[in-house]
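Just the one chain here, laid out as structure tokens, in the form predicted on its own.
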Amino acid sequence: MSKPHDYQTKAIILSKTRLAEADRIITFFTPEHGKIAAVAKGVRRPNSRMSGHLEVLDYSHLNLARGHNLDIITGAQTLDSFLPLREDLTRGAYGLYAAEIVNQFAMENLENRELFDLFLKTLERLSYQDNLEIATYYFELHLLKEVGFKPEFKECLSCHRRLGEEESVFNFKSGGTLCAHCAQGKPWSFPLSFGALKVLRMLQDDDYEQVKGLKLEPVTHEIEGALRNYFYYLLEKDIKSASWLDKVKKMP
């Protein structure tokens, strides 16, 4: 049976680019399609009404008819700007990294709910929070579980031996911690102390409530450094927008 010509989606705005004088290509992630690009046609004129409800992190209801080669965006409709994260510097530099992972990760037309559902989570307590880091850990773990990277902190891969309040590596080849016995010698591995693993195990198994009060200043640089390395493993490359985060986060 063939697609419909004309179709509706809730769609959350990812990235756009300049496509010749006045259009531009939108690339948005959905619920049930997965993430597409579509060409937005005179969206760069002034008088444009799809210019505000296209805005990167937007949470629009958008009208779209197939095309050739790309979709073409008919009307667009704001749901939520997500205003907090356009008028706090620290809040949009959150947001902004958020939103590239998901671009970099989530499949082109192919539906995932729970990966949807978790990043505009993720934006509304990014907006409406105070705990920025726990809501962004949060977001990296359980979106490595939504496609199918999610990392063990429970055990050795290698021996198989639950870790006990030791020292450990987290192996991004294996996908997951290693004992010190175990990762002498294993390249592309992170340290981390009990304490870091600990949290890890929590951000990773309870729900968002019982973590949300977390204190992680002991072991932050250690969660954020193995959750930026993995990433940078898994897609071989960093991610622009983490170093834009870093200088913002230091920022008076």
Contents of the next structure:
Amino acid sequence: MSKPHDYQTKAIILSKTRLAEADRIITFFTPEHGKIAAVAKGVRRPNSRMSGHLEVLDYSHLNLARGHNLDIITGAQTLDSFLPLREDLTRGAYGLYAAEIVNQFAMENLENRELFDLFLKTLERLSYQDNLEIATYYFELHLLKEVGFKPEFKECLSCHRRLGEEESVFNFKSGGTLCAHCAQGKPWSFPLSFGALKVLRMLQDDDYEQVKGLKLEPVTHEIEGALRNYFYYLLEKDIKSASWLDKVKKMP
Amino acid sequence: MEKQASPVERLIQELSKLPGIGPKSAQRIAYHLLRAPAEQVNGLALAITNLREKTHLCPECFNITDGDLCNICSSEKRDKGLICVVEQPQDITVISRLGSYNGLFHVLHGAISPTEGIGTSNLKIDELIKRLERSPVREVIIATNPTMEGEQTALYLKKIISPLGIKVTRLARGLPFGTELEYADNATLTHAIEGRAEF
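Next block, the form predicted in complex with the partner chain, ref. the form predicted on its own:
Time for the whole complex; same chain goes first.
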């Protein structure tokens, strides 16, 4: 049976590019169809009925018609526009960073409801809560799980010894921790203190409500470094908006 | 298939690189030019050559100009205490057309777009700050687009300009003329209600 000509979906807008005189190609993430790129006609004109509902980080209800090449967005209605992400420089920079990571990891036309729910919850946290760093690390670790790259932090992946107080390394190639002995000479290794390892385990295993009050200092830089480098290893490129996020975080 | 004469083919190739022009349109334009009067075609060729050779960026506001300073920066009639910051030179044309704005401009040549790797160093932001430090400006109007990128740029500019003691304002956001309330998005409607004015 052929697919229906029209369909509806909830979506979070990830990015947009200009097309022709007044159109855009909008890339968005949906619970049922994964990532989709579709054409929105006329949305660069000021009196477009859809443009305000298709801005990056909008959570919207979309109507689409199947096209030969790209689908066409025929209607859009905002469900939540996460105003704090637009009105606060730091929150906005975190939001864009999260959107870029989803854009990089999400597969086209592949259902991933767990990742959608995680992303939506993260945008809510980044909009209305104060612990933006924890919300972001929590999001990054759980995103890795949902896209099949969940790192192992409990034991050494080589000798299966449970890791304790001694320093261990996060070996990207193995997808998790190795003890100092097994890690010798292995490239793509990022050293982790026991403190950082404990925080990573908690962020990965516990509910957000339990970890949101965690004190990250003094291991913040280790966690950030470990995750950023792991992303670089997996994607073979940097997350572009990370440098903007770093710059904004340093601003008074 | 017969191959087209190479100058025609070449022009079609070049025209196809332009935004919004596909191979069919390019072919139509090329054959139109082939039949058009010589002076019209030469005029077009000269206009294209001059576009690059005789224009540069105004050293003050970074608008496109063919003089030392652009005609807005060199005008004596303009209010030099007011600078409107826009993303693109085209935005100056749109605001100037109104006739109601009499201040100066500053063109950023883009907006901060973290996901595309466009940061502050790719835009004329340092130049804006230097300009504000050396001239007696009392108000900066931020007229970046009401998009995520435009908002990030506006918020960043506010943060770095405010310490200079200069008033920073942002273009009001509300409902465009000719639309219906029913189709307004939450962000616009929220701003329209918050920014309502007595009449």
